[in-house]
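Let's start with one chain on its own, the form predicted on its own, as structure tokens.
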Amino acid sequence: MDWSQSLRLIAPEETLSIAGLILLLVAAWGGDKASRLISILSVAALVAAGVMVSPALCGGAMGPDTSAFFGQFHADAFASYAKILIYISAAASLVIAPAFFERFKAMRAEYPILVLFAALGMGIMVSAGDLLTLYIGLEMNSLAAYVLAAFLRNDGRSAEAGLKYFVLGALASGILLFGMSLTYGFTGTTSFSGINAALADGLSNGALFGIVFMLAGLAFKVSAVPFHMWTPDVYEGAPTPVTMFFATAPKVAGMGLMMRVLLDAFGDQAAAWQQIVLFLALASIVVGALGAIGQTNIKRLMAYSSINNAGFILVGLAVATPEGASAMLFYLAIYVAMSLGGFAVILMLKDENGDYVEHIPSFAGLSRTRPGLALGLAMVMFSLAGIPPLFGFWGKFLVFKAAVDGGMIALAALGFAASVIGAFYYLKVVKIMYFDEPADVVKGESDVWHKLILVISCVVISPLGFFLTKWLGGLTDTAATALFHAL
């Protein structure tokens, strides 16, 4: 192995683990006070991360020349996309937080710095070539999540939320590791390319067991049905720039792990795997669509929303062909950008003394007292609900396109209808502002970075998107293809 290769290949998460380590030593001795300037550096940081990974993924790099460390980590095309996102989706956490922080005279330095490892660990997690690495990745994700989800220490509703978040991740967590134990036991290694080896001559009872265990654990990080359980209490609970964190980054790092994990150590059985993701899929679209409709608070009705956009994912991904690779990496981006602008929307919806308003009812009239948030929120209700011809519907689209193309069209149909029933609770929110009599509860100032945030998601999911859709779709036909091509 040529390690000055490896080490060049890594370059990305050496240049956020450096940074992070010298951040705390910043923290240490400039204390809260140095906040502000540690999330700038923090975000310079990613943003430097970012033009690192740039070239693998406009370069197309796939193959053994991406392979770190004997294939314990792929830093291809793949890799490449997923922590693009990612890092936009942490910058994006880091620059709305000040605002919303010190308002509960509760900024601290700490905040960048676990947000800064946490998107390292997701980095590792999509790279993963080997189950170790695997691991690695997704508990340096975890720790610093369960700190960000508990952040608001005086607040009750983030103290459960981060309990809760711990509890169930170390349950996911152990069920993980159970299934890569199997696995390794009946492979007898923990390399991807050496399961997809193993296995090339059949499945053995055990190994399947591991697939289901391993699924299981992976399948909370993306809250899919049935592990969403903790997704709406966390959402509602933790402070609202971490939420936006949550409902972003960790899903793309959960889908890319789940891709890898299926797509290149099992790749080559995936009769085995594919009915479980067939049921992962139908069940959080329904059970998110069916969640939501009673739900009152925007933040509940936005975990729900991810529990069913999880599953119209996840559907790309049961169909386990590059053109189901691709579709699920472009929906990703679309579910990023819609998101973002969602939460940038709550973060703006404050009373005239600056308490942020989440209950649904409140934003009564909200076209008539505040004509630019409600169109801004609207437009995140159309797209999430896949209405055309805003961007949302083109994700949708491709992922439904892809099953059909791969004789999955009873799946397709069932995806389509059960959308069908979720865009009732987006429109319910539409209808709300549009038609009721205002409430006029909404009456504080908005902070510049919110404002921005919002303006770019909505730009990029209006209309407008669909000049995105050929440059966007080489990048993540490439990306699928590194990943086909990892082993």
Given for the second form:
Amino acid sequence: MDWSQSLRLIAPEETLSIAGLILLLVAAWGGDKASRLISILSVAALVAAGVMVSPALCGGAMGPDTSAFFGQFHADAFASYAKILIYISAAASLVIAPAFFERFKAMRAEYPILVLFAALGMGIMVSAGDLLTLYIGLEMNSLAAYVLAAFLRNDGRSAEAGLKYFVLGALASGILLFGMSLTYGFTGTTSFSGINAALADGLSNGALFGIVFMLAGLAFKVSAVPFHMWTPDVYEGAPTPVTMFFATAPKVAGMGLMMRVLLDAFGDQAAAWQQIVLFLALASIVVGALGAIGQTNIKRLMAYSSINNAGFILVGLAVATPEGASAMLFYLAIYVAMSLGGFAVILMLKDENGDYVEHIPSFAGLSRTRPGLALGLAMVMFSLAGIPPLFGFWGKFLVFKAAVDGGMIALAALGFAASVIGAFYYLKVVKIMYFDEPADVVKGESDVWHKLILVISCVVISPLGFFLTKWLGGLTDTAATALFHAL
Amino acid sequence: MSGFPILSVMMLVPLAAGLACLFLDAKAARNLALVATLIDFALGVVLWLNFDVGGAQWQFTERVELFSGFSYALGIDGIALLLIVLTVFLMPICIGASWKSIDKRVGEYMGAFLIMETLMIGVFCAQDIFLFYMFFEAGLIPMYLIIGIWGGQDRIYAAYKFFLYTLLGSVLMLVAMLYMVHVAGTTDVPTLMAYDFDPKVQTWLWLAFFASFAVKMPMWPVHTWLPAAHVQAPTAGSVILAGVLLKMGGYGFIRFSLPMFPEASAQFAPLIWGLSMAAVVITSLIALVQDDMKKLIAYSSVAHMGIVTIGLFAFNTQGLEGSMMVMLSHGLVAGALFLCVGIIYDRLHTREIARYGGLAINMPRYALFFLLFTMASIGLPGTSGFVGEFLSLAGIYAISTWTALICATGIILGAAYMLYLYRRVAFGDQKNADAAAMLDLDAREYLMVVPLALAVLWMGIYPESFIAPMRADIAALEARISAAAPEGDSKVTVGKEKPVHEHAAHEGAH
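Instead of the form predicted on its own shown above, give the structure for the form predicted in complex with its partner chain, please.
Starting with the chain above, the whole complex follows.
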């Protein structure tokens, strides 16, 4: 393992960091006028990075050849899969942003750069092969995210969201660090393969505490119950493009990171963490579903929905099999499509003054005044509820299939039964749009990018999505295999 | 017909038309919907004519490996054939029933109906267990919208109830399906039908399927969504709900529960009998006191479904054939009765029985057809209702005398509530001036009720046409489950041979 090969393996990260730094200089000289150019270049950088990682995914790269810097960084198929999802989400959050920020005269040159650095951090998270890499990626992402949440600096809610996210996020990072130091103390190493080897003949109590604290910190990042409190407030307060970003990319990165830590570093100690993950999963499904019922703000609803979905994804992790990991990755792809579509609709819901309409009862009768939008949101809602033939069903199907195949039938039955509670609040949105008399609030014109994102996501989550199952299923299987062969 | 994917085409025609309807104005959508359903009906007739009675068990099979995890596999046997024909027969009538009464958002309405048709055909011909599940579940979305948008008051409550009840039942079934596929290693329905699951596990699997089918059926006591949904659905929604959607539960039992879990089915047969007896008696009594016509017919549907379930769990050929005949007949008759209610509802905009009266005077032709369907619902010989009910009861009598006795009272109660309904609506004085001023059937309504009336009579007079295609499939099913048949309370004893006459023996000696 020489340096040149390591540097070659991290080419996507290098691209993103150099692009970010150069664009920062452009921003410094060009000011906010250059924001459009910077956005375009940032998207280009993300696309370039995406192209760079795809050979590893398509070729099914795995094993020692893919680890850089003596195992600190893995550029395998798993990382590539997660990175592509992250880059897509980041790029989508960039293209939809200008139309939103123009309304508030708040489009600043920093926005695309922050998103770029957040995406870079998340890419490092899913590639982590060492506790330190993990932490660097996590903090790189988080610091950018705190600023993004408070990006509308004249808006009280946005500032509050940023502050809340920062305080709670810092606390979670602290807990995570504490867990990492315990793990290091009891295993004598920070590398995942080293931890795995050190725990080969049993788990000491100290290392067990390490797992628990690390899981608590990671659960915060994926907003799993009981570490979900920040989610609704941050989602509601943050500017909508940022919320869209938070709902998609960090979820992928957080889940990817959790899989790396639990399935690689603690892969042989599954019995120790399975029940924790099991609890996180079921609690997230139930609390996410129950919490959503009373919500009247669509962004808060989406926040609870993301908590609920995190629960379903964690079901795949609780099984601790390659099949479960593959199901999680598939679910994440569908989840990203559903969230992008959902937030694209939210961005298009404007009243006649161009103000954003987030109050759900104001959508009444949307199907008659804006049939296309209503259809799009209805598809997203039914898909999130997991009703076939919409593609959202397939994600749930795969994770529960993995659970049944892994012998966790009770978990599958409970999880599915709880998904019925979730169906209720998705149905409520559809009911308001389709059954109620028109309130005629939503009137504004929509940006063409928003429409494009909505159409693409709707095609993916429509029954046509099932034609992707073979291809995407092959990719997720490869990625999951790579994850299990990373050490 | 070899090579022509007729089942796929039958699903594709309404799907394409349904999607097109979403973008059309009212008039064009109506016409397109009618044309599409008529094409599908014609295809259904072609399907029936080309079905080789006594040929291979599974015909018109198609199989394409399009997806990972499950395959696009279609195919029908006689049982599925008849239910598909029922579906495509009722659909044009449904479109006709909504021709005038639906005047808002027609394109969306027709679109939802046509997509429903695709999904229902899909349910009956899916040969992959997960494909079946998807069609089975997907029907919830259009039905939710149909009830919720075009229903009456309380439609929203009814729509929620319908959706959440059936969803909860189905997700448990999905877990069972996942387990079955895990154990048997295949998603192919015919293979699973012949797979012997461990009897201990069967119990749980059966219960999970039961949770879904019992709600869809619906069986007492989980039937409460049905009256709510029926009353609030538009006429055509009720017709399709009673005519086809309820058959999905029965089809599920006959296709999945019985052949896949024969031991568990036998184990739970007394439960089914008990629930069926309760359904027949209790819902018939409830129907007797309704003053809303649609509610009355909805409750009578639950009672008829009770007869279906006892026939299914009689574990003999008569019972199985009988339950299929009740399903087909109920599809026609309940559909027709809802249509009859819809016809007068369109004129007076009330379903309250007391607001009508003496319709035989000013609407004699309507009264005639209404009478025919009433009699068919009661089960008068010569109408379709008789054949199925008789066979079902004969089937259950062979295994459980008590069940047969109590369920037979359902026939009497059925006569009571239906005749009572008919008397209040069609006979007596014309006490309401507005009801007395209603016009008789028009040409469009004739076109809807006459085919139904003919079908009802055909099925009553010559049921062999309908029994023949499914005879072999029923026999195969009976062979699969008869070994597990539960011990009932009917103690059938072989009669003693008559003692040979003395002098006859003598004569033989000469």
